[in-house]
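Next comes just one chain, in structure tokens: the form predicted alone.
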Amino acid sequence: MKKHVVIFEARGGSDKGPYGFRRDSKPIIDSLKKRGWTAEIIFYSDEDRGEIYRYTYDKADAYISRVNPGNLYDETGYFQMLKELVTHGIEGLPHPDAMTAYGAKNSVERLKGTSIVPKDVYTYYDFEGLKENFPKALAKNVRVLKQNRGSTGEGIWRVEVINRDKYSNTIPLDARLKLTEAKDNHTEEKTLQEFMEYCIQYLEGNNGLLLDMPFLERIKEGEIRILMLRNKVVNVVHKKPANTKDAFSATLFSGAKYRYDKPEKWPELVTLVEQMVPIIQQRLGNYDIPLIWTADFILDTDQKTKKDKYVLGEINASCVGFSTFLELSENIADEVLALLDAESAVNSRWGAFTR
């Protein structure tokens, strides 16, 4: 073993400290150093991809990916490099395919029918699918449409039909909609036709898709983010939207208030999530569970029992931060070394990856 780990980051973005890298990456390096390992941060760029690949192969046993997808214009080259590294023996934390499977919005739809995702959830990959099904879904209840890309609530829309009582089994194209974006809780109006045409931008490109879910009124009580280290819950963040008329966003940028809890404060949810991990892993492709990932839940009410239930809103695995509890770097370092010890093997050399 080389006893070295590379942490990949991307330049730019609002998640960086004064020196240009993430505030919670340096603690991982320090914790690995305590255990006799070295680590470093490398900023990925397409133009340096070949050089970064060769350097990582020569120097490292593993990489930790901490690149926010929104900070790369196109992720294709980055994921290609990660796949080459994993294929040729570098431990991927996480594996690039796992990052895609867990981080894509359609991960929620792939879990529908389980205890944490209702059946009334759909994914649209093209305009025809959106046009055929979305008006029918909108006739049932208020909806939330989520684009696959973006962050901080951009492209996440609560969609309500104005004068809903006028319509029955489907909503006509000229029906007027009230639209609220999670980015900043601003509202606007469009016809259904205009809004669906506006959403074409979210369907374009290799990773274009839209997740369609029912809006849950109890989001006003707060969204509960579960922070996972592999298959264990390590922290809980309660994110309550701003107390204004149309607010439903749980992002800091929109004015939501965050409270940081220990897992012991949410025993029912923690037990549920940890029991669901094998099902989540199986449904999302049977990849190794990401090193650090999160699952966001919203409270709902079971119509039969009238008891609380938790509904999964999304999973994040590409670039999960823990800057509010940096002591987790110790647990992360322990987990990294345990994984590497379990996966240790002798690998043959190969030709360098080129662009």
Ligand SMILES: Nc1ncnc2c1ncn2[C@@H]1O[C@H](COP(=O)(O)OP(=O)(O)OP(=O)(O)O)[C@@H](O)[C@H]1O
Second form
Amino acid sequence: MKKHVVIFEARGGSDKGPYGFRRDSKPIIDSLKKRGWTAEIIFYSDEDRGEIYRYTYDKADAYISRVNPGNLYDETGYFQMLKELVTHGIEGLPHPDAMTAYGAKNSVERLKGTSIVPKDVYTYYDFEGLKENFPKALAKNVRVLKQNRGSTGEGIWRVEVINRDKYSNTIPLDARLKLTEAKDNHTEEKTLQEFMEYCIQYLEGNNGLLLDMPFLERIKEGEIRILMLRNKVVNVVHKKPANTKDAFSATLFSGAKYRYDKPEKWPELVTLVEQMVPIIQQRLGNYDIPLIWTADFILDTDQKTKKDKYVLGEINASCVGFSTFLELSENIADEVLALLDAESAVNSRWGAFTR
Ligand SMILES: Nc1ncnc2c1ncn2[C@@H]1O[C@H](COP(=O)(O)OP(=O)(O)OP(=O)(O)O)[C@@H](O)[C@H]1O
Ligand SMILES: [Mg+2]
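Other form of same protein, the form predicted in complex with the named molecule, not the form predicted alone:
Now the full complex is given, and it begins with the chain already shown.
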């Protein structure tokens, strides 16, 4: 083994410290050093792709990807490079396809039929799909429509029919909608037709899609972010939306308040998530579970039992931060070493074991 890990980052973006890299990357390097390994950060750019590929292939046993695809002008080249690296035996943390599967907004829909996802969740990949189903879904309840590439609430819309009582089973195209965007909780009005046409931008391109899920009123009580180190819950963040009339967003910019909890404070949810990990892994394509990832939950009330139930709102796996509890780097380093040790014992060409 080369005993070296490369951490990929992107230049720019609001997640960077004063020296241009992520504050929580240096602790990973330090923790690996304590264990007799070395690590370094490499800023990815398309121009240097060939050279970065060769360098990483020669020098490293594994990469850790800490790139928010939204910070790259076009992520195609980056993903291609990661694929080449994993094909040639470099351990991908995570595998590029796992990053896509876990990070895409339709991961929620892929878990339909499990206890953490409502029955009326849909994904639209084109305008026809949207036009066919969205008016019907909207007739049943208030919806949240999510673009795939969004982060920090951009293109995440709460959609409510104004004067719902005027209509029956389907909502006509000229019905007026009240739209609230999670970016800043601002509201606007459009007709259903206008709004669906506005949404075409979210359906364009390779990864264009919209996730349509019911609006969960209890978001007012907060969104609960579970931070995972592979299959273990390591931290919990409680995010309470601003206390204003239309606020439903748990993003910092929109004024939500964050509280950082130990997993012990959320025993039920922690048990639920850890039990769900194998199902999540299987439904999302059977890749190795990402090194660090998050799952966000919102409370709902079960109609039959009247009991609390947790609903999955989204998963993130591409660029998860842990600046508020940097000591996690020690566990990350342990996990990386354990993984590579296991990997080195088995010929990976035939994938002898699942983990
Ligand atoms: N089904 C829902 N019901 C109520 N509120 C929701 C629902 N889905 C999302 N929200 C609210 O909208 C916010 C933004 O949605 P989401 O987290 O899915 O998008 P995002 O833009 O990818 O955010 P992030 O930056 O966290 O990745 C959430 O933090 C939550 O407050
Ligand atoms: Mg979110």
